[in-house]
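Only one chain is given next, in structure tokens, and it is the form predicted on its own.
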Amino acid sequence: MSVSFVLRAGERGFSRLVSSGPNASYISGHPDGLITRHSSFNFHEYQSGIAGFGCIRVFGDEVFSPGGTGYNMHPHHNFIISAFVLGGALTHVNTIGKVDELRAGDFYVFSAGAGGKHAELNIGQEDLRVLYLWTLPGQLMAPPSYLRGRFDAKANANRPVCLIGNESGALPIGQALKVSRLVTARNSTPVYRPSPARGVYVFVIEGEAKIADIVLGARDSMALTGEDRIEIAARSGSDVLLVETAL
């Protein structure tokens, strides 16, 4: 098994974004709104970490403080942005005409394509915890779109479930990419089978998983290439996200 890299939780990039000073027009939540961001990959001044993997450009593990903290309306184009809510409530507003509230287990795919804007806010009274994934599109300047889905951990325990990609029940995405999630209710070793010539980025949200004789704890991650069968020895209560990408 070919391991491209292992990235421990403490090795990720980190940024602390406050709603005052230079960030005041971008970060909402005056007077003391705060977003903390741990970044697996680097992307200009917005994220820090290691180089991207396949078509992945951003993987951000973020926490928004309560009371209106978030990102004010801002533009994107030629990016596909996905968000996976882990806790709290995310209010998402976009120029396609959607106003949405997402809670733990919910996720969305926003394809900015030819151009779109969105705002993401925590208007609740508890921290919002969310994972962000930015990928390059399969087609430039495609019409913008927004889709949302929900992952039921209890109904889908102990097996990788495709959330985004070209599979039945998953949200479609205009890219050779697939996002799956594995939550274990017992110690188990499920098998993930990527498509040929794809790489897989594995991120452990919670718990512990052993892959290719490497033990990953909470917020650790790794990338694998050249494999058609990946065994994931996960402890009970583990939560693992797998992002399969063309290389």
Given for the second form:
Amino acid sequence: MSVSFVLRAGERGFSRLVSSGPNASYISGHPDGLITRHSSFNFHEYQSGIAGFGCIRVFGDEVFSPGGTGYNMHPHHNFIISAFVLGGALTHVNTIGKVDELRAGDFYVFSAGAGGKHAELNIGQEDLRVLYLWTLPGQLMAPPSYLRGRFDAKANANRPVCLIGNESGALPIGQALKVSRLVTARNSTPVYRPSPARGVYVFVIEGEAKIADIVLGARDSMALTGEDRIEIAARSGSDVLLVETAL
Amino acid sequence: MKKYLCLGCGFSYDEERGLPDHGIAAGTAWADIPDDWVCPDCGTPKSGFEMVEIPYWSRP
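Form predicted on its own done, so how does the form predicted together with its partner chain look?
All chains and molecules follow, beginning with the one already shown.
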């Protein structure tokens, strides 16, 4: 077992972005609109933490207040941005021509490639809770693309399910990357089998999971390398995201 | 010569190529670009760039 790092929930970077003042053009919504963002890796003004892991560069745990709060249309190149909606509703608009609404369990993969813009909005009446994962692409300047999927926790309990990656039923991605999600309906100890040449970033969304004798609570995370077998002792009602990446 | 990608909007800079259209000669190191230079894509000043070195470059 080789543990690269353990990052507790409270050790992450924290940003509070309001829709008025210096960020008014970047953050949309009512003047009291608010986004909170916990960053697992260095991002924007948070630069005192971990720079990234493998091809993962950003992992944001974000909450958008209701009434139109979000990120106005803005450009990207090359990064592959994935969003996993945990609660509320996310309206995603992009320059590929897609206007989409995603709810809890829904996720997307937006590859900006040679250039793409997107807006991320909460036009609903309740908080939007969403995880954002940014990864470097395997090839630069690819044509931009957007795909969406849905994770059905009830039909897939107690085992890690591949959401993104080169597996049947998963969304394909232009990178040596695999994102899986584990939701437990009882105390379970499933085994995740990564390629030992890759690393795995494990983020506990809810509940509690023990890996390599390290107990992770809600929003705690860790990274492992050199494993071909990761045993995850998860309590009933846990929700865990696993991101397997080339190093 | 190195290649970089900025976390902001994904602006890419290849030191070998420079950005002649934006006044940066080929072969200019990222460190030698003036601090008041702004991103031609998103307008962020150089002081706000978050450059990550990319170890590969596949040209289309």
